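The chain below stands alone and is given in structure tokens; this is the form predicted alone.
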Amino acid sequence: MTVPRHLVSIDDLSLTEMEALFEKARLYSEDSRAWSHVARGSIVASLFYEPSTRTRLSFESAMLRLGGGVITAADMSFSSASKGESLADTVRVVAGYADALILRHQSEGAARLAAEYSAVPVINAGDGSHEHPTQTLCDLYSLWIERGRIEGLDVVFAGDLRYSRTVHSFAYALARFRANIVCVPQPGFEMPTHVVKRLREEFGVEPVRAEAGRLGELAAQSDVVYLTPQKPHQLSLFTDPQGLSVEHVDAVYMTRPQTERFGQDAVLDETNYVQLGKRQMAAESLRDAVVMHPLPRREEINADLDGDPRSIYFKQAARGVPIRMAILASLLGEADCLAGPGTARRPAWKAHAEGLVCGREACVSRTETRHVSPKFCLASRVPLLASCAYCSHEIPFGAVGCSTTRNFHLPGSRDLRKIRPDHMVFFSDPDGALAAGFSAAARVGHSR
């Protein structure tokens, strides 16, 4: 049986594949009614456990434009999920009705779980605050159309950067294209530490304090940070007293407060939320910037910008149809944008763990316990990092055992480099390793 190609994360696509999807989307957009032969006879099923307007309708429009059919469960509260059916069982059943599944779910890592059980391609239409890869492709495609390139662009992220999954996915993708990101967060809703850490460690992006005077009122109340590919003249965020000047911006990406995902510690006064209007866009560095928003918006973009030629958020939404046409055609095998079966871009080896659970309460490994047991990946060997296989949350550990020698080592031991990834067993602490029958290695005290 052929293993289907899934789109769970933006990491599932190479840069070459993304650019091929952009080219195909541009072709489809020239006459969207001319492609009704592409997916004739194929059916997609849309499973939406969370409300959606643009994502669901643009996917369904895309499939209909390709000549295929759609079956939809737009409100899962009226489905068998309300009777207690697990996501794993729903996926196995519905995969028998359709040629691809489009899933939106409130649990982080839900799409990864669905891909494990589905016999047909799974497309992640948003999983909690984790990822939204097709929105990222839509955003990248809009930049590519408007600016003719992505590499080297300067993009401002403003608003709720803490809970916005579109911001997180978009930031990773922009970093891969070697673009620069200027963070103008709502105070208290800064880019999460784990996102900045990954940008730095995996993509070589350096956080630097930004001299934001040229951003005018937009940045008046924010601690602005410049996330940019490392260059010899730059200093780190923590040692650079002057910062880099924000001279010219290519795009402003505004986000609404993601109130549906706020944690218990999140407090927001929406009357003081970051605002964007013609006055703010008059700042020197923003004069030529396009204004983007994943929608829906609240009050963060004033209506006086709707008629401004720099505002492309409605064009951005419309472009969701051709880019999703390209995604569907490719995963259904009707377009040649994807190179092959595909492998995750991030290095990951299966890791074993004893007594460890993912620390994120919203992770699917904690919300779908009947058919899911915690799974971990070795995300990096140097430095040694383990992460949840579903939501990518970093897993803290206090000891690492070897399944062949039955010895364990402390995290800083040099001997860990000699252990094969699939032989590693992670424990929360040395006592856990001892309780599992592992012995302290003779060189446990030797560290880097």
Second form
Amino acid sequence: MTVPRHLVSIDDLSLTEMEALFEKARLYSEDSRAWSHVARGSIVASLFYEPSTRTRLSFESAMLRLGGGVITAADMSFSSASKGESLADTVRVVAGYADALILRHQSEGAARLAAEYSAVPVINAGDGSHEHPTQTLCDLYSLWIERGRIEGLDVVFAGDLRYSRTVHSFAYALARFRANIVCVPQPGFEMPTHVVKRLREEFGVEPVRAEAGRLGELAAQSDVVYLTPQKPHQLSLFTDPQGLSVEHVDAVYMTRPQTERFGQDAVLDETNYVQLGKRQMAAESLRDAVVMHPLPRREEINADLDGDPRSIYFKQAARGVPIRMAILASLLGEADCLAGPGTARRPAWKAHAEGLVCGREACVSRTETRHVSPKFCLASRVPLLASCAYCSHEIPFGAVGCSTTRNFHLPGSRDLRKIRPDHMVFFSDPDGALAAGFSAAARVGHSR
Ligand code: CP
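Given the form predicted alone, state the structure of the form predicted together with phosphoric acid mono(formamide)ester.
What follows is the whole complex; the chain from before opens it.
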């Protein structure tokens, strides 16, 4: 059986593949009615455990435009999930009814789990606060259409950067395209540490506090941080690495407060939320910035901006159809945008864990315990960092074993360089390693 290609994370696509999807989407958008032969005879299933307007309907419209069929569970409370059926079982069953699955789920890592159980491609339509890769493709595609390029653009993220999954996926992708990101978070809703850490360590992005007076009231109440490639590219617009002045913005990406995902420590005064309206958009730096929003919006973009030619959020939503046509056609093997099997940037999925659980309550490894055991991937060898293979959260651990030698090492040991990632067994502490039958390795080469 061939292993299907999935779209679980924006990391599953190379930049070349993304650009091929943009080209295909542009072609499809020239005459959306001309492609009804592409997926004739194929069926996609949409499984939505959370509400959606744009993602579900634009995917379904895309599949119908391609001439295929759609089966949909738009409200999983009417499915056997309400009788206690697990996600893993649901996926195994529905994969027998369709040629691809589109999944939205409240648990972080749910799409990764679904991909492990599905015989057909799984498309992540949003997993908790984690990722929303097809929204990211829609956002990138919109920027690419509007600006003709992505490299070197200056994009402002404003609002709830903590719980917004669209921001996290979009930030990773913009960093890979070597664009600059200016963060204007609602106080208390800053970009999560694990996202900033990954941007820095994996993509070479350096957060710098920005001098952002020119962003006007948008930034008045927030700490503004510029996330920018460590090696400035030729299109870079700034000059002072200590206090970057935000002189010219290409896009403002607003997000609503993601109240449905707030943790217990999240306190928001909605009357004081970052606002964008005609007054804020009068700032000189925003003179030709496009205004983007994944939608739905609440109060964060005033209706007085809707008629402004810089406001593209409704066009952005409409572009969800051609880009999702390109995604579906490619995953169904009817378009040649994807180069063979997946090109995941973090392939070390096989690291095991003994006695460790993911710290995120919303992680699918904690909400689907019948079918999921915690699994970690190696984020960095030196210093040794592991993150949850499902929700990407970093996990503290106190010992690492080698499954072949049955020795364990402490995280600072240089001998860890010699262990293959798929032979690593992570333990919360040395006692856990001893209890599992591992022996303490000789302290030769220990760096502590
Ligand atoms: N942008 C987005 O994901 O919208 P929906 O929640 O309506 O799908």
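Think of the rigid core as the biggest set of C-alphas that the two forms share within 1.5 Å after superposition. Numbering follows the first chain given and starts at 1. The model shown is predicted, which means the values in this text are computed figures rather than measured ones.
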Worksheet item: After superposition on the rigid core, what is the displacement of the C-alpha atom of residue 437 between these two forms, in Å?
Response: 2.5
